[in-house]
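There is one chain below, alone, in structure tokens, taken in the form predicted alone.
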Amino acid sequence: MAPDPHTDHGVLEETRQKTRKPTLYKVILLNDDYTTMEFVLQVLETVFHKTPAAAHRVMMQVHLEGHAVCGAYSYEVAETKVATVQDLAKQDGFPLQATLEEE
């Protein structure tokens, strides 16, 4: 026999869906012997919009340590800032190079 709707007074429960940060993806440059630093701060400067003040530090990172992380970004930003300093290295003769990788 069905449950009748009129008499049946079950708990009711609500469901609430967790809503979850989405993953962010940290843009590297790494260090080669030929891009010149003065190369390196315009990239950061204009793709990754950092003050002269903060690209020199990021630079002097990636001059010191091989790399440097840039910012964290969602996949589809992070790569299209990887493609863009690729972009402009290869207009420009240089081999700097940029990646991505999971924060």
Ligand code: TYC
The other form holds:
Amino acid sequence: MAPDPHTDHGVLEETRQKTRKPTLYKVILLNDDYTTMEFVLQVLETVFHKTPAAAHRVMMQVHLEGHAVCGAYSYEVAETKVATVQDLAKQDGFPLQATLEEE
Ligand code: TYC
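Switch over from the form predicted alone to the form predicted in complex with ligand TYC, please.
Below is the entire complex, every chain and molecule, led by the chain shown above.
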């Protein structure tokens, strides 16, 4: 059947959902023998907004397993958190280290 000239405008439209998941970066906290547990708890609560109970879980995981994920953020935010951890640690004379990993 021929197209109805009143309704067919000769334009084919297609909507395509193009949702882009932002790439997230995990901030990983590393264990060492010198940083105090108290300092690590403070960092987890202030920089990563953990509750005291969650901070304790993450800190113990780092202490026992060598590393743990503190959270996942956009690249800029993750990088800033890593730098903040290192600045705070340096201020207090601790060797605490954190790194980034693409999720
Ligand atoms: N291992 C440290 C200690 O026994 C505690 C510690 C936990 C250090 C987590 C770093 O990311 C860390 N004092």
